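Only one chain is shown below, in C-alpha cells, and it's the form predicted alone.
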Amino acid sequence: MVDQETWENTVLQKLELPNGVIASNRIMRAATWMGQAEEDGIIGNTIIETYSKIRAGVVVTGFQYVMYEGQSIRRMVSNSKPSDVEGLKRLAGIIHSSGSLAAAQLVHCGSTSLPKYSGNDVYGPSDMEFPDPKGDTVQVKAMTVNHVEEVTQAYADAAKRAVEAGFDVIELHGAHNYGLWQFFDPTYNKRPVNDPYTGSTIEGRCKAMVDAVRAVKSAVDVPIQVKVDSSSKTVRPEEVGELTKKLAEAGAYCVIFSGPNPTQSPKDAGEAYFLDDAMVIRSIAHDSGLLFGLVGGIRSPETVVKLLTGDGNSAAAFDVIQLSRPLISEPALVHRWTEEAKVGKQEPARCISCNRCFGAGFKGKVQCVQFEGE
C-alpha cells in the first residue's frame, strides 16, 4: 500500500517535456487500438466518447496510419491525408478536456499490413511470405529505397497534421513487429549489405527508425517519443540499447520499452514483464539524456511507485509508466488510486488481463467485457 505523501511525490509529480510542455503526472495511457474509427479511418462520435473518459498525464492515441497502404487491422485512425485534420482536432480536443496532454502515435505497419489496403501488394523491408490473421500467406515485397523514403516523409507529414490538430506530443511506433521495428529486426530485414537499410549492420537496421525521428524533428517542434520492443527472438536488448542511443541523437526525448507480446497475463509473467530487458537497455543508454518509460503488465500502485523510484536505486528509476488494458477497464484509474491514497486503501487495477476487450474490438468497440456495465 502506498501512502498519500509518497504517491503525490512520485506518481503525481509533474513531468517536464521539451519546449516547456508539462504533464500533470507520470502515467501515460499507452497507445491502444480501439476498433472505433469509421471504416475509412475517420474519427466519429464513438471514439470521441471513449477518449472523453480517459484520465492520465499523457493520453497516447491508438496508432494512426500515415499511409493508406500501411494498415494492419480494421478501424484504425487515419492520419494520411489533409482531410483527416478535422477529426484529429476533435480527438485532441477531447483529450485536453480532461486535463491530459494529447500524443499521436504514428505507424506504417509494413509487412503486417493487409493486402486489401495496399492494392493486393504488401510492402516491407524484404521479400518474404507472411501469415495473415486468417491463416493465409501474404507475399511481402521489398520496399525500394525510394519507397522507404516516401514512408519516412509520410511520418513527417502526419506529424504536421497532428500538430495542426492540436496534439502536444508525437509517438513513433517502433515496436510490436510493425514497420519501423521490422527494419531493425533481422527476422524481417534481409536487405543486402550494399543497401542503406541493410539488415547486416546495426547502422543499417537502425536507419529507418532514426530517419523517421529526424524527419519528424525537422517537420514539427514538439516532443518526440518512440516505443520500441525491448528484445525479440532475433534481437538482444544490448542491440536495442544501441538503437536507443541513436534515437536520442536523432532528437527523441523519451523511449518507451515494450515487447513482442504486450498482452500477456501478469498472473503468469509477473508485473512489469519487460523490466529485465529494459534495465539492460537502460544501462547502455543511461547517459543519452533520454527519459525512459515502461509498459507491460503493470497493475498495482505499489509497482508503479517502485518503477518510478527505482525501489531505492535512482539509477534504476523510470520517468514514466504506460498503462493500456487497466485504463480500458477503468479509464479514471489514476484518479481512483489518488483518492484511495488519501485514506490508505489503494486497491490494484481491476483488469484481469483476459484480453476479451480486444475481441470486442472486432465487433466494433474495444471495451472491458469482464466488468461491462459497472
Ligand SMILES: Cc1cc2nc3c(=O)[nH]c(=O)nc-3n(C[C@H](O)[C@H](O)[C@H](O)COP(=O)(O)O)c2cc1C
Given for the second form:
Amino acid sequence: MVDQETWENTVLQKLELPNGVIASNRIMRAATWMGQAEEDGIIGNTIIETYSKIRAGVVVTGFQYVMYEGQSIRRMVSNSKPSDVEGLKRLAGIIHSSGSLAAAQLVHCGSTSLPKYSGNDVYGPSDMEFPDPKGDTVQVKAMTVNHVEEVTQAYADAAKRAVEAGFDVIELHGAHNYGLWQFFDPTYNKRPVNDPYTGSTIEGRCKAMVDAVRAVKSAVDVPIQVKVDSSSKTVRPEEVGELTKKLAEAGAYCVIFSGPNPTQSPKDAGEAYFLDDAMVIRSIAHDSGLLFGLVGGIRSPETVVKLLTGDGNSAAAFDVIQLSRPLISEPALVHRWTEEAKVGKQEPARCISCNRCFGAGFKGKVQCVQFEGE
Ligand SMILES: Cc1cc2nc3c(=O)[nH]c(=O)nc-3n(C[C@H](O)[C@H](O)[C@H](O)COP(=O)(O)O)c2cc1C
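Same protein, different state: after the form predicted alone, show the form predicted together with the named molecule.
Up next: the whole complex, starting with the chain shown before.
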C-alpha cells in the first residue's frame, strides 16, 4: 500500500527535462504500435481518438518509420516525408491536450523490415537469411556505408519533422532487434573489421546508434532518449553499459532499459523483469549524467514507487518508469492510481499481460481484448 504523501513525493514529482520543459509525473507511456495508422502511415481519426484517452507524464508514440523501406508491421505511423508533418501535428496536439508531453519514437527496422516495403530487398547490417512472421525466408542484404549514412540522416530529418509538428522529446528505438540494435548485436552485425560499423569492435557496433543520436542532436534542440535492450543471447549487460556511456557522450539525456522478448508475463518472469540487467548497466554508466528509465512488466503502484526510490537506496533509483500494456487496457491508469492514493487503497493494473492486444493489432487495431466492452 502506498500512502498519498509517498505517491506525491515519488510518482507525482515533476520531471524537468534538460531544456527546462517539465513533465507532470514520472510515468511515461511506453512506445506502443497501435496498428491504427491509415494506409501509407497517415494519421487519421482512429489513432487520434485512441491517443485522446492516454494520460502520462510523457506519452511516447508507437514507432514511426523514418524511411518507407524500414517498416516491419502493418499500419505503422509514417514520419518519412514532408507531408507527414500535418498528421504528426494532430498527434502531438491531442497528446498535449491531456497535459502530457509528447515524444516521437523513431525507427528503421533494418533486417526485420518487410520485403513488400522495400521492393523485395530487405537491408540490415549484414547479409543473412531471416525468417519472416509467416515462416518464409527473407534474404537480407548488407547496407553499404552510404546506405547506413542515409538512414542516419533519415533519423535527423524525421526528428526535424516531429519537432516542427510540436513533439517535445525524441526517442530513438535502439531495442527489440530493430535496426539500431542490430548494428550493436553481433548476431546481426558481421561486418568486417575494416568497416566503420564493424561487428568486431565495441566502437563499430555502437557507431550506428551513436551517430543517430549525434545527427538528431545537431538537427533539433529537444531532449533525446534512447530505448535499448539490456542484454541479448550474444550481448552482455556490461557491453550495453559501454554503449550507454557513449549515448550520453553523444548527447542523449535518458536511456530506457528494455530487453529481448519485451512482452513477457510478470506472472512468469516477475515484475520489472529487466531490473537485474539494468542494474548492471547502471553500475557502469552511473556517472554519465544520464537519467535512467525502466520498462517491462511493471504492474503495481508499490513496484513503481520501489523503482523510483531505489527501495531506500537513492543510488539505485530510476528517474522514470514506462508502461505499455497496462495503458492499452487502462489509458488513464496513472490518474486512477492517483485518485486511489487519496483514499488509501490502490489496486494494481488490471492488465494480465495476455498479449492478446498484439493479436488484435494484426486483425484490426491494438486494443485490450480481455476487458473488451467494459
Ligand atoms: C501492442 C504492442 C505494441 C508495441 N509497440 C512498441 C513500439 O512501437 N516500440 C517499442 O519500443 N516497443 C513497443 N512495444 C513494447 C512496449 O513498449 C514495452 O516495452 C513492453 O510491452 C513491456 O512493457 P509492459 O510490460 O508495460 O507492456 C509494444 C508492445 C505491445 C504490447
